[in-house]
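Listed next as structure tokens is one chain, alone, in the form predicted alone.
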Amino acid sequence: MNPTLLFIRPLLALIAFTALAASAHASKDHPLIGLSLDTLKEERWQHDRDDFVAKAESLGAKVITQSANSDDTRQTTDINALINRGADVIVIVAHNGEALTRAVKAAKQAGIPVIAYDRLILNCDIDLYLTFDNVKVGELQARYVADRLPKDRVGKIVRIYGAPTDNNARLFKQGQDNVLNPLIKSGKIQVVFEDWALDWKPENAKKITNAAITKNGHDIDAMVVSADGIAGGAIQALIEEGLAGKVIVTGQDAELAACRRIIRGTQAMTIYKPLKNLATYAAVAAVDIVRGKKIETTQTLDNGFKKVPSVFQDVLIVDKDNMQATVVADGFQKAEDLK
């Protein structure tokens, strides 16, 4: 073979590869954003996705959305695919904050910034963490229950936590503990049953509630449940036992089904997270990072690798009394849909 060709062919291949890599990344005016979601099965995450994409596109960005269906392996594969497709920044809602460490490291090695959205990813170099005040969520849930328990006797409660793989579930529990532990220690409250609902599945919450009723009968005053989806499972078990509306049940996310249950009286409250605020902020932050703009943060959170610059959005209690003034007024749910 011609020696010149031996030299030229690898050179041409290198030039072609470099051109391909360069073209994979969009311009700063039109950045390519990878959005890796844990799941889209829950209504809440559909809202987040839609608001994020709408805002990002309004800023000139293109968004590639992936949903892992609550599978760690699949989410890792999704993130690697986003890396290979040349994402300029990747925004991740982690199914398991410990399982994605390697995927984040791969993104960083490729020079791609990573934003953890609502769920912290542990032991890796995250550029930004955007979330709600999840400890406060738990505190508000527990305080709502504590203020409404009988004052003339020990209040008996069941606690249903979220997925043990979700760092947020532990933060919700931490907030609940802040309020409940002193009352438990003083003898004013007794926890008669507690468990974690694997993968936030309603059917797992229903099983936990059934087990609580089997153990304690109908002697239950309240259930501190960490989210609306699993509250739905718990309430189904209460309905079957004739206890719906007689037991205080908490929730979180202001899902349509939960808001309807609150109106009907089978669920007492939910926590409303202004999702649009968080999603649009995240879209702006993702675009700003690509364009080299500084993101203003007021807090940090240690993920085991570093103190991650963080932004915490506030949350609100919603019950029958203020639903119109909160989730309906914000356009999160429509009044006609709540009937």
Ligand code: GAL
Contents of the next structure:
Amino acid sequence: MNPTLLFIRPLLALIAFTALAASAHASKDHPLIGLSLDTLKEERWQHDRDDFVAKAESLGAKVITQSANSDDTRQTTDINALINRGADVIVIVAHNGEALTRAVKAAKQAGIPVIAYDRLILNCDIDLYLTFDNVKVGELQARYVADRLPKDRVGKIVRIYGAPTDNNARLFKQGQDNVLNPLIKSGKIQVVFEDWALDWKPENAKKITNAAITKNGHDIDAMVVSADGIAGGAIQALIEEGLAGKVIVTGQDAELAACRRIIRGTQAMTIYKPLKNLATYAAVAAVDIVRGKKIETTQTLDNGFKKVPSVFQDVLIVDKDNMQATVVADGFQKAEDLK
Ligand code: GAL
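Next up, can you give the form predicted together with the named molecule of this protein, since the form predicted alone came first?
Next comes the full complex, this chain leading.
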């Protein structure tokens, strides 16, 4: 036999086997869902994963979860692995909205639909984007602070944005700007320090807060902080300076640690995003897409490549006064854990 054929035959057999293995899961009754997460370090993403997997499994699907530990290269590898394992649909929480274009392209070339979960993925062909009203999150945080600043003098604030690689962080800032910019312009509020907390890491927020205190001393009325994880880092720095409870601090996600800080008075508020609704919606949508059902959405959002069919769920302010009636009543946090 021709030696080239001798070499090629097993290779062809291998390719055929791989193709078979890849399509082995492509059953409409039991879809294989790939879930690629940026991180599981923050409590919120553990809620998302648990609710998503529970709902998907109740619908007959199997979920393979990957977490990229805030690393773009790793998330690309994770998505490629999900493609190779024969995922029928891939749901992605992007670490970096601009870094996954090629990975999504590879999925689409393999005929796999892609859903962007909570964070938008830019400049590529995603099928669906499911999130919360992120601009409103920022508006509620800033309004909460603006309403509570001293009225007889200029209110001095520090602003800590999230990860610059996360499109949501920009939307939170945009919402905060909508409320704060007119007040800054009219001289009612002064921003004494501001910075982005890389990768949403609490230690980066702590460093920013330390730098703000080094520059301004204790003359700070409030900190508009975009999420609970980084609020925790900022409050740690405030505790060390004897300022905790004296400075109004915002957050987002209604994480257990943040809810406890709110009850103790070191954090003023958080934003509750009913994650179960989003995760459930995403699981149903993922299964429906595989089963060939059309996902109806009333809105779209331009991601630079196309107008992506999108869903924006509503959010709620939580502080000491309504914690029981919101996160506890909803079963998101348990009353006994908040003591
Ligand atoms: C954002 C998300 C927030 C928060 C933050 C840090 O993308 O919308 O809820 O969790 O990431 O993980």
